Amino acid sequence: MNASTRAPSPPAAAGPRTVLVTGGSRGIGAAAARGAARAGWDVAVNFTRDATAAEAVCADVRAAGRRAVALQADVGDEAQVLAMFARLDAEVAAARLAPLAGLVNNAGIVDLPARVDEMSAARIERMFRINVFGSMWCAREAIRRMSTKHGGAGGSIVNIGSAASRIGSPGQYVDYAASKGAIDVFTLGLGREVATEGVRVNAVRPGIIDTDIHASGGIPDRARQMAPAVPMQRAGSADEVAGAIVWLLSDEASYTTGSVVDVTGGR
């Protein structure tokens, strides 16, 4: 192979850059917030109500010798979205941030347990809201700032999906299991359509993780019960998950978009 057909080398590493983490202040997204931190990136925590939860993050990444800031606002509104980004651009402005090249789609919601024909109207629509349509909003407005078709210098983007995409969760979670299938549609077709502007799209897909949303969905030990249905005979930690997030996040994965990478157990 001459130079003139060789294929390009990977971007060498950049310097300090930050990652917004949605949903960062519990679970796997406080776990990828930790984890990247300890990567070297700056962390912008998004939470919805527990500021003094965000902030406990927030300390951590900071122990861990990164910068961080807590930012508020609900994803599934798309006003709340474009004022945590306006926040963030001033954050960087400040340098008090470096600039962002990394978003980890995290925040996400369940409801109770049921069927399709019990589930109102309103429910359905704000599982819709918060998991797909935020999760669309944010990549938006981090494509905005990344993307060198806009002047940004790259990026990456890993959205958070669930293997209930592949399952479906009858009985239980359908609207659930719906609204990530969606993410992994969108992964791929957003990962294709920015491909040549320097910004990967890849996501995560979790299996059953001992966290508390199981708690939000109103089954607290559902990670318990259903480790017997993993080949690996136990539930995942948010730092399993975690390890994966970082991985996509890193320049290591220069060479991935588009793709879901499941994080089960095996199941």
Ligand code: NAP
Given for the second form:
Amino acid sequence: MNASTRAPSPPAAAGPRTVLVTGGSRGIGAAAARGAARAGWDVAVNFTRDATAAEAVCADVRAAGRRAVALQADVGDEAQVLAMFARLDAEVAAARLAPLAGLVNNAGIVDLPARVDEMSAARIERMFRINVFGSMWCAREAIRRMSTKHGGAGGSIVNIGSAASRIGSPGQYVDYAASKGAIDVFTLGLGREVATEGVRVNAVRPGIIDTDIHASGGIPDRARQMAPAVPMQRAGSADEVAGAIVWLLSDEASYTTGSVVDVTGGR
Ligand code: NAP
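Provide the structure of the form predicted together with the named molecule, given the form predicted on its own shown above.
Full assembly next; the chain just shown is listed first.
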């Protein structure tokens, strides 16, 4: 091997590893948790409301031969994020999970369709608190555990953005699109900031994916309605997004950082 092609920083540690998936109880997060387990990761499944759904994902992880723990926390509350990572540390110390080497910042919300001139301060604050601040707090805690600067063994962070950051979502949820624009820039900056510390940071930007999120945005049928606007003429599945997430987590993506992967059917 030529010296210039040798890895300049250590790859993520060999052996069992844990990935924390925020919002892992449903949709894209649940698919990522199951896909990561099939790829050999232990999984910490974060959720807010639905413990039964999170436990069902944990059962699937265990059926794939890996360990799993469900961790309840609202990622939009810094104190709850800190408590979640403390609980994760305790699970690792007790050998109920492998060391943390991955984070999927997936938890995210939309809101009902509205123009910006109709939006309350509370709505905009909640949007950014969960979608942006939550991702930044979780990434900070993961870096403190995974970066070689902090004595860690390296790792990979995958932020879930949205094609909305390219489209802007006028008349629907510009606040959401703006929050996902912040995720794009956070990914670029953090990826470059920790590039020599064994930690890669990338984003996946899904397009129209068939999950429950559209019902929470007041348009349960949105994935089907939007299909004609997609070059592939169909919505994507959570598993199709999970494929990109699991690849970015893996050592196969060892030279990829600060990047954004669109999973949009061409949109
Ligand atoms: P989803 O089906 O609505 O699932 C959301 C998940 O996030 C649930 O597991 C939920 O847990 C959790 N969650 C919500 N608020 C949370 C909070 N404050 N703290 C912790 N967990 C929280 O959503 P999805 O469609 O899979 O979306 C996942 C990500 O992909 C989001 O970031 C979203 O913006 C992004 N995305 C989705 C699409 C799409 O078309 N579906 C497109 C582009 C981007 P509980 O059920 O326990 O509350």
